[in-house]
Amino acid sequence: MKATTCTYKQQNDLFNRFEDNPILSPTDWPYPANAVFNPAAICLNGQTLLLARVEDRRGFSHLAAARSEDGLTNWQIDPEPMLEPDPEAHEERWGLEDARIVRMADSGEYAITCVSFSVGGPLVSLIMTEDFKTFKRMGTPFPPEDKDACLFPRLFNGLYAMIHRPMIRGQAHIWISFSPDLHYWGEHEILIPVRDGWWDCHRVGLGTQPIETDAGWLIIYHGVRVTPAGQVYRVGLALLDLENPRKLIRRCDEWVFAPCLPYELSGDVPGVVFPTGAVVDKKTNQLRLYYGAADTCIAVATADLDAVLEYASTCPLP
C-alpha cells in the first residue's frame, strides 16, 4: 500500500497529497526516458494539459504533453515530444526544460516559458501558440544565468510583466521585470528575496504560474536551504497587488509544503518538491498542484483555494 501521509506533522496543513502519487513516472512513457518531472498545466478543451520536462538517457531535457480528464487519473500521453531543442538555436544546445504556462488576456495565445540550456548557461525561452500545435519562438528575454520565469497572463498600464530568477554575484532572488512588446525588458527590480537563516535563505524561484484572485496575485514559490546533508527545496506563499504586481503585500514566514514521502526524499535529486503548474477547478474552488518530486517523477495535491487565500491573507507584511 502506498504511503499518502507524512510521518510528522505538516505546517499548516493546507495541502494534501494524492493518495495515487506520483500520477506520472518515467515507466509511464511511451519511449525511454530517465526521468518525467516539473510539469506546466494549463485547462485546455475541458482537460488538464501537462506539459512535462522529460530528461533523456543523456541528461538532456524536452518537453511533453500529458492529458487527464480529471486531472489526476488515466493521463493519455503523447508518443512524441512536443517540444524539442531547436538545433539551430544556440540557446536550445543542451535541452529545454520546466515551463510555465499562462494564457494571454490580450491575444487569446498561450505563453509557454521554459529554460534553454545554451553554452552560456540556462536562459529564459518565451514560446507562443495558439493550439499547441504550432509554436512560435520569441527568443530570450534575460541573458544567462536565468530560471523560473513566468509572464502574467495580462497587462499592466500597457505592459507586460514577468517573473524570472536570475543569478547574480552568486545571489538568487525572484526577480520582476518589465515590457511594451515582449522583446525589450527593463524595470527590472527585486521582488521576494532570500532571507538569511530562514528557509528560503540561499535561493528562492517562482513555482507556478501566478492566479490572479481577489485577494493578489497567488505567488507558490520554492525556497532552498543548503544543509550538510544537502538541500532541501520547500514550498512557500506570497500575495502580490492585483494591479501593481512589483507590490508585495503578503509572504508566509513557514514553508506550506516541503518533502516527506520516500519518492519526494529518494531520486535523483533527494529531497524536493518543485511545483511548476496549478489549476484551479472553477466548480469545486479546488486548487491542485502540480509537482516534480525528487527530480524523478510527477504528483499532484489539492487545497482549497479560498483556505490557502485565507492563510496567504494572514501572513506577516512583507
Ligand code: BMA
Contents of the next structure:
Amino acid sequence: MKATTCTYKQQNDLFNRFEDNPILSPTDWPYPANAVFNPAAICLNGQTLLLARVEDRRGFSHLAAARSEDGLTNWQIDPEPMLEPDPEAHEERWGLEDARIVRMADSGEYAITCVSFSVGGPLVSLIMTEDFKTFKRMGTPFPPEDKDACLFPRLFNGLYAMIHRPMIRGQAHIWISFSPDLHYWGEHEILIPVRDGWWDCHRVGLGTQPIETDAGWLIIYHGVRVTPAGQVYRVGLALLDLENPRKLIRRCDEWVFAPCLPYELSGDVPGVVFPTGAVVDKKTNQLRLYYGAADTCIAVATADLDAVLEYASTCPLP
Ligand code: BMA
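Would you mind generating the form predicted together with the named molecule now that we have the form predicted alone?
Next comes the full complex, this chain leading.
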C-alpha cells in the first residue's frame, strides 16, 4: 500500500493525502512534457477542471486542462494546450505559469490569473473567459516582479480586489490591491507579511483562490524558509474579513501541510508543496486541495472544510 502520511509529525491532521497521489504526472501527458504541476482548480459543469502548468523540454511553460468527474480519478487531459504564451502580441516571452481561477459573481465570467514570464521578469496576467474556449487577454495589472495573484470572486464597495505577491527590495509579502475596472489598480497594501524567524520567513505567496466562508475568506498560502539544505515550501492558513478583505482577522502560527512523501521530496525542485487550486464539494463539505509536488507532478489532499475553519478560527489575531 502507498504511504499517505508523513513518517513523523511534520504536520497536523487537517489534510489527508489522496492514496493514489500523484494524480497527474508528466508521463500521463498526451505530448512530451518535463513537468506538470501547480494547477488552478474550479468546478465547471459538474466536473473538476484543472488548468495545469506544463513545462516543456525547453523550460517554457503553458497551461493545459484536465477534467475529472470526482476530482480525484479518471482525469481526461486535453490533447492540446489551452493557453500558450504569445510573445509577439503579449507580455509572455518565456511562458505562462501557475494559474488561479475564480468565477466572478457579477458576470459569471471566469477570471484566470497566471504568471507570464516577460523580459522584465515574472508578472501577473489577467485573462477572462466564459467557456474556456475563447479568451480575452486583459493585460498586466502590475509591473514585474509579481506572482501568485488571484481576483476575489466579488466586488467590495464597487471595487475589484486582487491578491498578489510583488517582490520589492528583496521582500516577498502578500499584497492586496483594488480596481474600479480591472484596468487601473491602486490602494495597494501589504496583507500577509513574511514573519522573521518563522517557517514563512523568506517568502509568502497566495496558494489557492480565496475561499468565501461564513468565518471569512479562507486564505491558503505558501511560506518559504531557506535552509542549508535548500528551500522548504509549506502551507499556512489565514482568514480575512468577509466584507473588508484588507483586514486580516486570523493567521495560524503553525503550517498545516508540509512536504514529506517521496513525490514531494524528489523532483525538479525537492521539498515543495505548492497549492494553487481548491474545490469545495457542497454536498460533503470536503475541501480538495490541489498542489504541485516538487515542481514535477500534481497531487491532492482533502480536508473537512468545517474542521479547517474551526482550526483557523482558533488561530491568533494578527
Ligand atoms: C515559485 C514559483 C513556483 C514554483 C516554486 C517552487 O517561485 O516559481 O512556480 O513551484 O517557486 O520552485
